[in-house]
Each structure stands twice: as structure tokens, then as C-alpha cells.
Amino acid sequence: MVIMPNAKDTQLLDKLNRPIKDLRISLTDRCQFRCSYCLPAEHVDVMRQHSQPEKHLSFTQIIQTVKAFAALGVNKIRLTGGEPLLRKNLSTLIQDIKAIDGIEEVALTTNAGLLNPVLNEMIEAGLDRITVSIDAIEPTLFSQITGTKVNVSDILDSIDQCLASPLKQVKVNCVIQKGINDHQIIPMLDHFRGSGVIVRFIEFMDVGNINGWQPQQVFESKQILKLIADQWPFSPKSAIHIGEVADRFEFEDGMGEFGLISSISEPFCHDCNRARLSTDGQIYTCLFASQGHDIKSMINQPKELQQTISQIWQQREDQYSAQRRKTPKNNLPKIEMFVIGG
């Protein structure tokens, strides 16, 4: 039996007894970047097999699952990618997100090769809070990481300009990976202490089939606290929200605060309260997911589609990471992250 919960007075919750609240909305496989950890050069032919731009949700069908979402009980959007700036006129799509009942945030993660010409016209329509990837501070790695000819210097002056705006909050997120760019972890934060800007160092995850993944990769979170730990003095900080995927760390100088992402050695499937949506319209319940639900055909009947997320995450119990230790790994492939985001 499917329930329809009342959003006002009734939480929608899996078999794990996770309440949905975040919406990752990808509005793109595509992406101009061709970092290492999640879409690496060798293997664009990957993204080119399967992006299919004609079968992509228009923003009106992204609407009407928002819709159906915010009566569930979601009332956080993160506007993904691939690179979701390479979707035009995202300003429109953001106004309309925010004028939904129940949706209290709309937040973007880029990589900010392409946001200088469209942040002041997004958060006018009511953007709150951007997310910007960057894996390294030093140029020459930095274009080794991304693949391409964007300066890091560009990328920093557009966190810049982020911080300058009304903008509720400014994020970095950066994917460590061992022997690669874990020597740029004081580095980034050293740039970025004292911004108002928060780093948050994420662990190289098996997400996807594509960017040969080993665990021998991973720096783990407990390496990055010790190296920040020899550096500067700092205190964890309470979570704001249950199911935040950072832990959170502030320095005791007053010069702001980092996070944690740690999906490897410190699971958090526990409190995992996110769906993403697939740029063609697929329902996926964890990033590590090997298939999705199909729900494109029902955009434009609000009643079944709500049944139908509804069932969806009734029905869901995934804890990927949380098992990844005690069973074997999963053979089966993985959605790409380039399709579904971070």
C-alpha cells in the first residue's frame, strides 16, 4: 500500500526510517571540465554515448517533479551536473523553484568556469547558496586535475565574487586523492581562512565505473585532521540539520570553519535523506545506485507522480557506503557521476 503523507503534518520515510528532505536536480551530463575522479579525458566517450540533449527534462517538466517532491516533503534543491551552467537561462528555472510551497532553498554546485557572466541574474531570481569544485590551488595541477585550460586564478576570482553578493553561503568542495593533491589541503584552506568561504575535503568514493577507483586512494579524513591539526588549532562544530553529509570544524583564531566529507571511512547512510533526479527524468535513491526509476512519463499527471516518488521512497533502504566494508563490493555498474552529481 502506497501512503500519501500530508508534507505539513506527516514525514514520508524509507524502510530505514529516513525522512526525504534534499532534492539533487541534474540538469546536465554534460560538463566542459574533465576532472580525474569523475569524468577523466580517456573516457568522454562515455558521457557522448549516453547524453542524449533532446531527451533531456525541459524546465517545465523539472517544475512539475519539484512540485511533486516539495508536497512529499522535500525543501532543499541543489542544481547540479554534469556542469549545470551549461543549461541556459537557469535564472528563470531558479525563480520558478522558489515561488514552489515548502521550498525554503535552492543552492547550485559548479565548477565556476562558466559563472562570472550569469551569478548577479541567478541570485537575483533567488539562488541562496553556491557550492564551487576545486581540487588544487596550484596552477599546473589544477589543469592536470580539471583537463582543461581554465586558470585556477579565474575560478578563485569568481569565488570572490560569490563572497561579495548576497549570497547566504560559499562553499568549496575538494576531492582528495592520495598522492595526487592531499599536499594542497593547507594550501586551500590557508587561501581561503578568514573568507567567510567554508572548505570541505570530500574522499575520493567509487562512484561510477569510469575514474578506476582503488582504495588504496583514499586519504582519509582522519589523515586530513591531522595534518590540519599540526597546523592550526580547531574544534568540532554541531550539525545544523539532521542528515548533513560534512562533519564540521572551526578554528579556535576565529577564522572560520572546514568540513569533512568522509564517505569511505566514516559512512552517514544512516541519516541520508537525499533523491536525485537525472537529467532524462530518472528517480535515483543513492549515489552509489546502480539503476534508477523511470518517472518521465508521468510528469504531467501530478497525482500519479506523487504516488509513484512516494512508493519510490517507501521502498528504499539503500546504505551502499555503510556496507561497502562488511560485504564485497558491488559488481554491478554504477550510475556515472557526471549524470547524477556529487
Second form
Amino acid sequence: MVIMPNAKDTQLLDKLNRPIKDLRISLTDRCQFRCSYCLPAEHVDVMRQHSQPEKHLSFTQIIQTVKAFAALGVNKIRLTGGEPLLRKNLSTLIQDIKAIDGIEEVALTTNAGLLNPVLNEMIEAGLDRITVSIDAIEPTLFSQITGTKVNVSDILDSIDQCLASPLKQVKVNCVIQKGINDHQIIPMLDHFRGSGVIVRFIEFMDVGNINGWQPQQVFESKQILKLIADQWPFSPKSAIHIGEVADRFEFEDGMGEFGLISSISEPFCHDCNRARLSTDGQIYTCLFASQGHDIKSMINQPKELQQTISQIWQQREDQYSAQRRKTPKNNLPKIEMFVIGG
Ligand code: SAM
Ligand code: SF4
Ligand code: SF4
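Moving on from the form predicted on its own, please list the structure of the form predicted in complex with S-adenosylmethionine (SAM).
After this comes the whole thing, all chains and molecules, with the earlier chain placed first.
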């Protein structure tokens, strides 16, 4: 029998005793960038075939779903995609999510190509944190990796605008691919050290199928640490929250911190407390899932919705990254990163 916990007195736990805390909402499966490791230009037809904007959840449906998650213990929402800023009137959505009982924080992950005109209204609506993805500071390489005509200088200007705003935190995500942008690690830190931005270097992951991931393309976190140690002394910082994905390090000269997300070399499945909602109303319990759970049809029935989410979470036993090396490769197609969100 599946038990319906009440978030106020019981924590909803999955089969590995992990609570549900964090919901990542993919607002669209479309993107105007063509990052080589996520949505390579030669595979853009995959996005076009997948994307059916008429089936995307409306803001009202998203709010109803967040209410159900919040009642079960979720307190943190991240808006992602695809590129979330392709959805209009995000500030309305942010304001309505912030008003939901139990939601403490709303964050956004974006490529920042469309950020400048809407940043202030999103902050006024209650946006707490922002993460901007930028994989190279060198202009030509930035263009090659992202396949966009937007200049890296415009993205850097938008990050400066975030820093000058009342946002609680500004982070930069930088996916490192061996031989492609590992030489950008030091220039990236050189640029952001002392600014207040926390740069997080992410190991290139085998999400989805179209990026053609190979293990030899991974530049492991220990190699990143060695490069940085040759330049600046730093010490490890302890995690603030259970379920934090990044290992944190602090520069000893007081110039801030950086993080490493090591899904390949040091998986963190043991305390993964994240659920994901796709833009067409599927719940995914792992970034590497092949299938989601369709909840769209019950969004208007709050009790049934909450009960279904509760059952999905209680039956969860995902630990793909922890088992990556032990499990023989299965050939099931995995959900693409631009569909499920980071
Ligand atoms: N478009 C937005 C952006 O780029 O920030 C949000 C969606 S994007 C899928 C979320 C994050 O996933 C980005 O920081 C991106 O760099 C990261 N990402 C995408 N594919 C990845 C991969 N194969 N391995 C590691 N990180 C990846
Ligand atoms: Fe778009 Fe983000 Fe994927 Fe790049 S990483 S293609 S910006 S969704
Ligand atoms: Fe969580 Fe799945 Fe990533 Fe493990 S592999 S940390 S379960 S999303």
C-alpha cells in the first residue's frame, strides 16, 4: 500500500530514503542556441520533431502542479528548459510560484541571450537566484560552442547587470569538454574572481543521445582542481544544504569561491532530492531517465495529482550516475537535456 504523507509532519521519501525538495520545471523544449553538447545544430530536427508548443503546460497548470509538489515537501523551484526566457511573461509565473505556501526560493537557469530586458521585472516578481550558462570567455570559441550570433560580451554584460541587482546569488555554469574548452578554466576564473559570481565547472555528462557523448571527452574535476591549484591556493568549503550538487572551494586570498559538479567521476545520487517536470506535463525522477510519468490529465484534480506524485516518488530508486560504470550499457533512448532541463 502507498502511504500519503503530509509534508508538515512526515517527509516523503523514495526507496533510497531521499526526500523530495527541489523541482526543476522545463518551461520549453525549444532553444535559440545550438550548444554542441546539448542541441547540436546538425540534430536540430530532433528538437523540431519533439516540440509541440500547443501541448506545453500553461502557467495555470504549472502553478497547480507546483502546489501539489509544495504540499509534499518541495521548497525550491528552478525554471529551466530549453531556454526558459523564450516563454513570455515569466515574471507573472515567478510571482505566482512565490505566493505558494512552502515555496522558499525560485531560481532560473538561462543562456542569458534574452535576459537584459526582463531581468528587473523578474526580480521585482520575486526571483531569488540566477545561473547563467557560459562555456568560454574567448569570443570565437563561445560562438563555436553555442552556435549563436549573440556575443559573449553581451552575456558578460547581463551577468554584470545581475550582480548590480538585489538577486541573492549569481552563478555561472561552465560545462568542460576535454580538448574543447579546458583551456578556458583559468581565464574564466580570472574574469569572475572577486566579482561575487560563483563559477561551477560541470563534467560533460552522457545526458540524452544526440550529443554523441564519449567517456574520453570528459575533463574530470580532479584535473580541473589541479589546474586551479597551480594558479591560486584554495580550500574546500562544507556544503550548506543536503543534496547540494556542487563541491565548493574558497580562494584563500578572499576572492570568492568556485564549485565542481562531478556527476561522472564522483556521482551524488545518494542524496539526490530533485524531481523534474517537462514542458508537456511528464514527471521525471532522474536526469538520465528514458521515460516520464504523465500527470497532465490530472492537473485539475489536486488530490489525485498529489497522490500520484507521492506514489511516483515513493517508488523512485534512480541512481543512474552511481551505477554508470557497473551497469551494462542499455540501449534505451534517454531524454534529451534540452527537453528535461539542467
Ligand atoms: N538553456 C538554459 C541554459 O543553457 O542555461 C537552461 C537549460 S540547459 C539544458 C541547463 C544546463 O545544462 C546548462 O548549464 C547546460 O550547460 C547544462 N548542460 C546541457 N547539456 C549538458 C551535458 N551534456 N553535460 C553537462 N551539462 C549540460
Ligand atoms: Fe540551449 Fe541551454 Fe541546451 Fe545550450 S545548454 S542548447 S542554451 S538548452
Ligand atoms: Fe539524481 Fe539521477 Fe543524477 Fe543520480 S543520476 S544525481 S538520481 S538525477
